[in-house]
Amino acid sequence: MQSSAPRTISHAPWISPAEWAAFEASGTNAHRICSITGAWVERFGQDLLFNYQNPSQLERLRDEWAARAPAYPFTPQRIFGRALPVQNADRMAPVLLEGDPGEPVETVVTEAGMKIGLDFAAGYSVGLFLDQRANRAALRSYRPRRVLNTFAYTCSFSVVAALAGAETLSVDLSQKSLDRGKTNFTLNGLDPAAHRFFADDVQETLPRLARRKEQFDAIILDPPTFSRGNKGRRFRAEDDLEALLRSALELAAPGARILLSTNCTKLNVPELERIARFSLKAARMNGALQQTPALLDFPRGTAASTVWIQLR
């Protein structure tokens, strides 16, 4: 899920050269480099993406980057700009601001050695949500055997799980996104034919899986703030996340872990914890709630709100 309405920024806007070097040392070349209120800058391999609400923010960030760039061991191949609209219907793909327009808009980035393909012309989102990096690392460290990745998009959670040896099922309404996910499997030397991909409405798929008595050791619930599924069926995170979690609990194997995550500004971590506890009680299940470490490139309040549920 892409970050939606920006929240309060509470640290230095630009990461330091030492922090940049730490990303490089970890095999990661996709991360934020700057955050101000209402705007931010992301690095994707050899490219930069400036995200902004108004032109004055873009001008400010480009001026600041020009002044700071010599401190970083990096020269961008291209610079893209992406306006942040108030309404989802107004979302547009990033626009090339600097660089050769004849260069392919597809590229590949790395995160802790994992490869993910991006496409700057595919739509508003380029292919990887950076604020889920710690959750992807956590999933990989859990080494689950069977993983259900809902609202899977380009399947980055599925890829990290498969790299840890898991069988994965990726569910997303968009076949195009799942096809990009299969490409990400291939980029990492994984055979997509050994995994499952369902182009379907998550809200309809989970009950079907439950009727088939399927169980998973890890379940990823990172839905969009708002979407429409099959036959125009609406999903609104603030209204429907609890029901989604309760459906997922029916698929959880003993000791499973469930990621509950959202960029909906009305659902902060305490609210997610309330939803988790209420759902566990309703399902007559026990579980502990856990947090992943904060991301150094995402100031407090700018990344997705997240809770991991560890079933007991």
Ligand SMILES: C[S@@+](CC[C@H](N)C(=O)[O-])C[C@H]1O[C@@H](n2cnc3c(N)ncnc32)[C@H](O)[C@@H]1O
Given for the second form:
Amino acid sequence: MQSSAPRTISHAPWISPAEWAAFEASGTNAHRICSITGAWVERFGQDLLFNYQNPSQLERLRDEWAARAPAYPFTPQRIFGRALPVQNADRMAPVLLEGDPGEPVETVVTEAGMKIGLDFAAGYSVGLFLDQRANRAALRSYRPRRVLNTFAYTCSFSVVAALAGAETLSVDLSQKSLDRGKTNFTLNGLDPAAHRFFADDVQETLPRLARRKEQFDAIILDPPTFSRGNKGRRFRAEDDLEALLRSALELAAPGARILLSTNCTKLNVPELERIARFSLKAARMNGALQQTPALLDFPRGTAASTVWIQLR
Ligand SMILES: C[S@@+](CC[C@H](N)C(=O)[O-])C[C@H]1O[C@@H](n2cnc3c(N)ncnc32)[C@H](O)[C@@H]1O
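Any chance you could show the form predicted in complex with this ligand after that form predicted on its own?
Let us now look at the entire complex, which starts with that chain.
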């Protein structure tokens, strides 16, 4: 999930043509191409999405793109713009700035060969959070047998795990997002009927799974900064992440890996590590904390803060 909080960026903001080619060569056509403070540009297959806080940033980025475009092996089919609001309540779907309005708003992108369906009209988020790419790759490399993907959204973590042979359980409040997740399974030649999808509140589902003595070899915890769940139950990352991790630890098989990730600006990596150590101690469990490699298209401080816990 991408943060809209402005962070100062001090390096060359556009990826190089060689980096673009490296994404292509790795089977990835969904990545950032530019980041400046408080604004960025994403490539999604044949389309570009300009994210900006004010019109002058949009103008600057479009001018810079126009000057640089000939260097890249790419001609965008469409250009979308998405205003980044101060308040979540003001979030709106991207708007088409250039291109044929008659073209379908749904498209399919690839990440290391995995296919993910996007929808530019579905809402504020189009269907794939690019800053979780390294965490998806890490999950795939762990080859877990049983995976619990909480706050699953369009189930991209579940799909990578299933491609590596896992049985997955995806939990999200939104049936619509889970239905998109099932389509993502199908797009990748995976049978969604062989996997579980629970349209429910994660905070209520985890204790229920624990009562049933379910166990998982990998658990994904990448919640939103704030949400309201069933019966108006509140989730606020800064207050509730620790309790979420404690519930997840009850479901962790020996040697399990747990991803703790957040865009909440109050929870940086040292704070996540503190929460992880404290929760392990409270649960009388041992674990090692690991980082995922930085992404070349996300300047420092612009991707979600992340810690992987590996239980001993
Ligand atoms: C930012 S997305 C998660 C992104 C996801 N981890 C990924 O990488 O694609 C937040 C998702 O959490 C879901 N959600 C929010 N609160 C929830 C809750 N209490 N229980 C279950 N799902 C929730 C929303 O419906 C939304 O799909």
